[in-house]
Structures are given as C-alpha cells and as structure tokens.
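In the block that follows, a single chain appears as structure tokens, in the form predicted on its own.
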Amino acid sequence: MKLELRGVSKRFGRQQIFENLSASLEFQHALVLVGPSGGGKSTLLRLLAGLIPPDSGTIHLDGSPLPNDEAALRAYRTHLGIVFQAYNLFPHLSALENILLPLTAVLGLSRSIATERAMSVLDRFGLADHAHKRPHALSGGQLQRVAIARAVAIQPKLLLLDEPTSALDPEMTAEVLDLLAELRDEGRPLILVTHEMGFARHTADMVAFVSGGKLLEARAPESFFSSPSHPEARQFLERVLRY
C-alpha cells in the first residue's frame, strides 16, 4: 500500500498542526506511526480516515486522492475499519448488537447474513460467549476486542487504528496486541498510532516518527530502531527504551 502526502495542511483555531506536510509512504501490511504527545499522529490518522477534512493539499491512498464531497466521504468510510482508543461502542447495545449495527445500517446487509458474519468474528476473537452482554459487562481487553471486531467484520480495504492499547493494562494490552498481529499476519493492511515500541519494532513494514506536526523520518523497524537518522527521533528513543 502506498500513502502520500502532497501539501497537507491543517489547522484548528490558531493551532497548526501541519503546515505544507510532504511524504511517500510505502508499505506491505503495516505502517506504525510513532512519536510525542501532541506531535499530529492522531489528526494525521483522522485525516486518512476521512473524518476531518485537511485545510490544503491531498491525500492519496494507492494513487486515488481521497474525495473532497461529504457524499464520497461516507462511500470511501465505508471501506475502512477505524478503531479508537475509548472503544466508541455503543452502551445500550450488546456487543452482537455494536457489530449488527454497520452491517444493516451501512453495508445494507440482511439481519441474517450480518448476524452470521458478525457471529463469525465474536467466535474468532473468542467473544462468542460474550455476544449478548452490554460494554458495562464486559474488560477493558474485551471491550478493545469487539472494537476490533466491528472494524473487521466490514471486511475493510485498511484498518485504521488510535492507540488502541492506552487505557489497558499490560495484560490486555498483550492480548489486544497479539490479536492486531495475527490480523497483519493475515495480510489485512493496517495504520496504527501507537507508544507499544516493542509492537512497532516487530509488527510494522514501516515506522513512521511524527513530531511537532512534521513527519521527520520513516524506515523499516529494524533500521529506526538501531540508529534512528534525526536528532529528535534519537532523543525519542532514548526516553522511552530508558526503561
């Protein structure tokens, strides 16, 4: 998959967040984005998910530029998986139901063949038996799994994911993790934000370091990870290996 970048801008109220940003990604499965808080990871995914549109320049994704009209937008949605940190799902709803709800509503499935599909994928994230509890009943590794399972069960072209490990703790956060590898394994690619460097370096075809809105190096894992080229991709790794 191939991601460029030509002439990105955005900016909310007075906060620039890019200016004139500029890259040609590459990548086979997975693409990992990387670097401080506040650095842009998070807008730059939403920006290729299509939900927040840039104030200048393009986005293309396998040399199609993503659609300026709203109307587009909602058909080019449709076949991405987008999974954030806080879960997004539904509380009023089962975690079956959270599922049902893109397929019948989105894709126009039969409430037959969603529910087979979205039962399929419950069964192969091994939350079957928790199909009909509600987000309240259920962990937070839990609550992470049917996130990704509502992304996957569309059967999207990319799976977009936000830090999806930052509010488990390390045993879930291992499970969510091992479940996003087996899903790169299978070849569906995926752009994750994320601090899990131990994921990064042996998930992603590539390592992407953003920082202060600009995209200041992308390499293959095992590259960034032993010598890192700038200064500020360096000093990056220094603070969060140190321990």
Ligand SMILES: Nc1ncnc2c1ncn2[C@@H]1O[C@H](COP(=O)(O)OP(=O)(O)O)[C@@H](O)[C@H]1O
Contents of the next structure:
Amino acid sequence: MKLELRGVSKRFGRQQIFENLSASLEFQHALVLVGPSGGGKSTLLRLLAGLIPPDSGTIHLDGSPLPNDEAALRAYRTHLGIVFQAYNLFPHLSALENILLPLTAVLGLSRSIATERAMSVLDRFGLADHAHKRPHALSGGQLQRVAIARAVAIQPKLLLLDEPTSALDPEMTAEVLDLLAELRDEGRPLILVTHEMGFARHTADMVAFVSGGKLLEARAPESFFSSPSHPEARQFLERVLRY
Amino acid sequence: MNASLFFDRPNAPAPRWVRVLTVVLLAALLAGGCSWLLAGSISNWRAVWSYHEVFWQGWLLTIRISLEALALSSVFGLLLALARRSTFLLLRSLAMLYIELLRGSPLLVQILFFWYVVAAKIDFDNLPAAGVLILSGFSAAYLAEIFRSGIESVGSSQLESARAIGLSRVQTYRFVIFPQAFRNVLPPLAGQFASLIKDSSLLSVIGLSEFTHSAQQVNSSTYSTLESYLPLGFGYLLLTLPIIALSRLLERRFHYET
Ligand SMILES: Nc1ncnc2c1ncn2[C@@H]1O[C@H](COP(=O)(O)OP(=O)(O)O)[C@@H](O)[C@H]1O
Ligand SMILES: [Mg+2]
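Next, give the form predicted in complex with this ligand, keeping in mind that what was shown is the form predicted on its own.
Next comes the full complex, this chain leading.
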C-alpha cells in the first residue's frame, strides 16, 4: 500500500496541528505510527479515515485521492475498518448486533448472510459464546476484540486502529495483539497507532514517527528501533524503552 | 412507639411488618380525611349522581383531547427538537425562540391569547380543535427539550463510531440515537404526558366542555362543591397514575447498564 500526504494542513481552532505536511509511505502489510502523545497520531488517523477533512492538501491512498464531499467519504469509509482508542461499541446492541449493523445497514447484506458472516468472525476470534452479550457484560479485551471483529467483518481494504490496547491490562493487551498479528499474517493491510513498541517491532513493515505535527522519520522497524536517526525519535525511544 | 422503627435505610431496611403498618396508617389517614369531608353529604351525592352523564361526557372529551394533543405534541416536539439541533442557523433560532416563549409564559395566558386573539382574528371557531392545538403547541415546547436532552445523552464518541462504520445521518438517528434516547426520555416523557392531561383542565376557561368544565357545571347546578370536585380529582388520577405506572414498567424493561 502507498499512502501519500500532499501538503496537508489541519488546525483545531487556533491550534495548528499539521502544517503543510507532505510524506510518502509505502508498506506491505502494517504501518505503525508511534510518537509522543499529543503529537497528532490520532488526528492523522482521523484524516486518513475521512472522519475530519484537512483544511488544505490532499491524501492519496494507492494513488487515488480521498474524496472531499461527505457522501463520497461515506462510501470510502465503507471499505475501511476503523477501531478507536476508547471502546466504540454501541451499548444498546449485543456483540452480534454491533457487528451486524454495518453489514445490514451500510453494505446492504441480507440478515441471514450477515449473521452467518458475523458469527464466523466471532467464532474465529473465540467470541462465539459472547455473541449475545451487551458491551457492559464483556471484559475490556473482549470489547476491543468485538470492535475489531466488527471492523474485519466488513472485509475492509484497510484497517485503521488507534491505540486499541491503551485501556487494557497486560493480559488483555496480549489477547488483542495476538489477534492483530494474526490479521497481519493473513495479509490484511493495517495502519496502527500503538505504544506497544515490542509489537511494533515484530509486526510492522514500516514505522513512522510522528511528533509535534511532523512526520519526522519513517523506516523499516529494525533500523528504526536499533538506530533512530532523528534526535527526537531517539529521545522518545529511550524514554519508552527504559523500563 | 419508637419513631426510629420507621427508618428504612439501605443497610438497615425496615422489617416487613413496619411496611405493612405504614400502608395501614396511610390508608387510615386517607379514610379519616374522606369521612371528615364526606360527613352528612349523602343527599348531595344523590343530586350529583343525577348528573353523572355530564361527568362522563366531560371525562371522555378530556381523554379525547389529551390523546390527540399527546400524539400531535409528540410529533411536533420531535420536529422542534431536531430543528433545535439543526446546523441551519435560522431554523435553529426559530425553534429556540418558540421553545423559550412557550415555556416562559403561563398556559392560561396562552389559552386566552390564542383563543380570544389569534383564533378570533382568523375566524377559527372550532373550539375542541383549538383546544387541542393550543395544548399541543404548549406541550411540544417541553417535549422538544426532553427529546433534545435524550438525543444529546448519546455521547459524541458513539456518533463518531456511527460515522466510522458508514451510517448516514438518518441511519445514525434510527439505529444509534433513538433507541438509546428513548430509554433515557421515558421517565420525563411520562411526567410530561401526565402534565398534559392535567393541563387540559385549563381549557375550561374558554368554555370547552371537558372534564373540569363539566364539574363546574354540575357544581353550579347542585351547589354541592365537594361532590362535584372530588370525582373530578379522582377522574384525573385515573388517567395519570396508569401512565406513570406504565413508564416505571417500561423503564425496568429497557434497563441496561452503559
Ligand atoms: N477535536 C479536537 N479539537 C481540538 N483539539 C484537538 C482535537 N483533537 C485533537 N486535538 C489536539 O490536537 C493535538 C494532537 O492530538 P492527537 O492527534 O490526539 O495526538 P496523539 O493521538 O498523537 O496523542 C493535541 O494537542 C490535541 O489537544
Ligand atoms: Mg491519540
């Protein structure tokens, strides 16, 4: 996959997050974004997802630009699986119904076909027993795996994940990371924001370092983690890898 | 007897017999009050009974007006709530102005104004229809605020989730907002519906022969105040208490943790 940013600017109120950001990132399966918090990783992911429009500039995925009207963006998003930082399941729907909603309402699948597909994904993720539970009855790790199942069930061209493990304890984190590694091995392209450096190192085929609204470095994980070239990246790695 | 017996705390609930005793005491209080009020009124009851058809017709009209206003104000209130959230500034401001004007003035004044001023000006002389419209317009302003708070109780992260999975605006309302908002607005909604029924009594001032008006008629013909107004109170409770009970039932049925 090839992700290109051409002169992208974005501001929130008076705060300029990105200013004329240009970059070209090529990756095979997994692009991992790392960097200090507040650096703009989530904003970048939202821009990629077409959830917020850039103030200027364009974003190209595999050569084609993201559309800029909401109707076309909605169509574009139906090919994306998006998983946020916080839990993003709907609390009034069971795990299964959460997965069914985009399949039936957005992709227009019949209920029986959608149910079959949703159940097979839940089954694969070891969640079949929890299909009829509402989110409040699921653990954090299960919630996030259902959220990923919902994103995967639409058979997206690209998965976007924003710190999917940041609210989880180590055991649940491992649960979710195992799942992501599996998806990556299947060859489903994904872009992931994470603070799990070990995971980034193992799974990514490209690591991008985002800080202060700039994309300071983008390299293969081995060289990024062993010898980061940008001083800020070096500092960041020293800080997060100290313990 | 020790008053501390009647304390009912989460960690020290009142024993069962104290609960029973409480009910008995309240019943006795009610019965005492009634027998004091009703003393020596048998003959008046006979006089009033001969007017039971008037009560009955008034009660039916109150039910009819309330049901019509309930339906109309629900639709209008929902539209107002959506207008109140519109990104189109003129529409939003108009909805806001409407809501604040109608919530800010007494219903009695609105009834007098819309019937004697506005309806007269446009030669609208259908009294029951005017009653329904005025009541609906008033109640819709309150319902709009109830609906709006219900809609806004669904957090922004869920709205972003809805967009992320590709739901349109209409689908987001249908599949995400309304089902959750419905549960959140049930208790205040039931309260507002009960208020609407009670408020319909004010329509008696423009001569609409609903329940309260009927009771006033009976009173002025029989000069038996208590016997006219006691059934009146009961008649309203008969309508409002089931609504409140139903809302409690639904509340429990739709309850889930967030
Ligand atoms: N919706 C928003 N409104 C205003 N400011 C925002 C919004 N989203 C993010 N920001 C600001 O943008 C900056 C970058 O945030 P973010 O992209 O979330 O960083 P990261 O994900 O790397 O921690 C932060 O300073 C944050 O406060
Ligand atoms: Mg973030």
